[in-house]
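Presented below, as structure tokens, is a lone chain in the form predicted on its own.
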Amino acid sequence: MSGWLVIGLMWAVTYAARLLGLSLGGLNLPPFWLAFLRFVPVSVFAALIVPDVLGSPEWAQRLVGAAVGGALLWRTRNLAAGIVGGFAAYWAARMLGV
């Protein structure tokens, strides 16, 4: 299978999924589904981050960085502060040999 065919198929699947999501914008969902969909980004983010943090040989430094970044993001609601603070805590923990 050629690379361009794979890219085209990936584009088609992504475009269809986004179009379906955008078409649901005018739909009135029951409260259960609204509450359910509120937690999807959090669960996807946790599924991406947790294995990378805990599956690494330097899991202690990464755990410090993730905890500080998550706390900053939670308290400030500022993504840039969470990312920069998390990286700063990770590098500080790494330099201190935690």
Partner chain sequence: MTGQRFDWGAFGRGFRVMVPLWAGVVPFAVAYAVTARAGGLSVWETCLMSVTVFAGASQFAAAGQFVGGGVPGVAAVALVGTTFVLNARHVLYGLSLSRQVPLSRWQRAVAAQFLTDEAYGMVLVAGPRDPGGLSVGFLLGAELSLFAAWNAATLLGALAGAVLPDPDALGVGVIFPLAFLGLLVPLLVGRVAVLVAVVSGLGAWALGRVLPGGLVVLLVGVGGALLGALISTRRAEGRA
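Requested next: the structure of the form predicted together with the partner chain (the form predicted on its own having been shown above).
What comes next is one chain alone, with no partners or other molecules.
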């Protein structure tokens, strides 16, 4: 299949998913499903973080970075501090051969 066609079909299925979700905002949801939506970000973010850290070949260094970054975020609530501090800790662990 040509590059153009493959790219077009990939676009179509991706756009459809994005538009479908955004179009469902007017639904009147019972309390259970409102609570469900409140927990979606918590569960999605955790699902994006943990495999990226523990499932990586350099998981030990990333774990050090995530632990330091997480602690900084907890204390400071500052995204930049968490990213920079976590990245620095990751690099320190990498250089020290953790």
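Treat the numbers as computed from the prediction; the structure is a model and nothing was measured. The term rigid core refers to the maximal set of C-alpha atoms that superpose within 1.5 Å between the two forms. Residue numbers count along the first chain shown, from 1.
Once the core is aligned, please say if the CA of Trp11 is shifted by at least 2 angstroms between the two forms.
Yes; Trp11 is a residue whose C-alpha shifts (by 2 Å or more) between the two forms when the cores are overlaid.
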